[in-house]
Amino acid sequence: MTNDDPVLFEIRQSHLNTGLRGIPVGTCRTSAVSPDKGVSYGGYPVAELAALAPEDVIHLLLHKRLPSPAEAKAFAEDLRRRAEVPQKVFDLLAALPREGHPMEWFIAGLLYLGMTGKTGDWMEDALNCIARTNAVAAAIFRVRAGWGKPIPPRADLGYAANFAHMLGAPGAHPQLPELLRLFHVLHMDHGGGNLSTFTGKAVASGHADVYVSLAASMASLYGPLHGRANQECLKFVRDVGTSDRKKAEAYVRTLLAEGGKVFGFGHAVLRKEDPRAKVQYAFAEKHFASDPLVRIVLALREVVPPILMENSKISNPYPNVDAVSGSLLHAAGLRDDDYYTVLFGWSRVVGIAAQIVDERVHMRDGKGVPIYRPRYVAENQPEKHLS
């Protein structure tokens, strides 16, 4: 071992069966996890990208800069002559049993955009999921809940505007358009080693083709300890159900004191406020602030840190991105929650794609990434035979 190839893990018995948490396996181009810093884009914190178009951040993790100004409105334009999908996709989701979940449809989406479209070509395919998935997920929202058919993009709409045409919810707000540009950016990417994203390279790995790994990746998301947080998050917001700041504490103590769980405050590499939730809860302040679900969000952004201080054990009790979005999202006018994670696999798409087109066409000077092959251990297994 030389000096050029330092050593960055000692691998132990004890950290075997342990789900790989911490060690490295390789490295990342679209995004980075700070501790003090939190989510970045490409190098740019994600608070500095909240407020720009979709497709301008889209460019960013795919090619790694911003667009020019000219470059923002071609690759817009792009987007939107990559958008229209087949209706045989819309009529194969049509098709689905409404009692499958609302993840079970879009994992299903994502294989039938790859059976009805795919090219073959990792940054073509990539480019065109991330256009058609717009108007996927939005059909999974009206066909299931029972809206009505799928509403045709418009031409002079951008990305997340016209996701939200596409909606059309009943009922939404007149910010769940700006929400959704918001949560959209905000969502995109979070590094290398949460289990969506490596679970969608290493699917890519054996070759298989874009759509058939987000689809993969969509299925860790779909997981309750994954993408489902958010929806966590709103369910103990409304089991604390008061925004009275000396009643939100006594339920937190006595909660903690039984043995239950705070959801939306603490966060695996961040030792700060999650900058995402900050900018969140500013479009909370801004726009809902006498929403009831969001008058306790706030609350609870200062009853909470304090007491979790109080355990030392507790390395961050801070808020991170879940402790807002679902009572943002339920404001708006999204009022079934079990559709939230369909919108974190909307946004989440944009960055897994950027990453399996890293991992197969750029890494190790263009050979790719090798299919992921981990050794697994044996246990002691006694030889036996058959009498």
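Same protein, the form predicted together with ligand MLT this time rather than the form predicted alone?
Shown below: the chain alone.
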């Protein structure tokens, strides 16, 4: 660093103990989050990417450009080739306690995938892990439901279609595969500083491998203020229980008066309605407008922001990515609320893995970001001695 480096941010006492809110700590090569426009991957607004095959978006995040048609075909084939999961991993899932949360299962699955197949090469492990989490995440759904053996992937299906096939959810709506494809693309990445991504990169900075770093990042995503908000938001929607605007408003006001959180609303960075929520609202209106939970979600989209705006300390009163997804997945026939955060993880693994590769292999002219070590200011610790 030189003395003429531009000052990006001046750290003051008031910035301490704020969860590093807004403090720049590095650069991100995969995506950018604008408070007003939301996330873009590689410069493309996420809503424009929403129609693409997940493989193309995975390529974009890992290689920083969309593939040509020939590259897309080869890349999808490469992922398919890497996708085989050792039987031991499925055996482990079958032995896990049913009382565990599916995210705990997912974390265990990632760790076990690493134990049974890591190469030690950042990019190779990232690609293998992305390819294999497809079957592991699907198996978690089936094994927990007691539906017997995992369903093997089909060679003729793409990444998301295969995932829907491997879930094998009985009675699912015909739109479920399309919803899962959309969900996957929308949830893959969200800048460098979200909690799970930051955690994964921090762990990898100590040169732990891709799999354990991703497992740690999934532990961060498990929290209800982060990824588990999709499950918590569905619970909130059920508790509201009505699309009657007046009654819904009364429910939200009581919840806030009692110190509760309105799940699916607010964000650490965004200051407008999340474009990922917009895309999901449009999908919900198009395919599931008469679903009772979707009707409540659509009512809450109008009812909640003006109420949250009354509290000046809430920086963003608008819907975030989790406002709709749980209700949509439920409407499409995926009836295990606890499982929804695994879907967030299934998608976010892509962006986190890509960012880990960037920090380990590309940053600082290939030297990689050094081990994370921010400074904490000692508080209430005057010097003392035992004698």
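Here the rigid core means the biggest group of C-alpha atoms that line up within 1.5 Å when the two forms are laid on top of each other. Keep in mind that what you see is a predicted model, and the values were worked out from it rather than measured. Numbering follows the first chain given and starts at 1.
Hey, does residue 73 budge by 2 Å or more at the Cα between these two forms once the core is superposed?
Superposed on the core, residue 73 moves its C-alpha less than 2 Å between these two forms.
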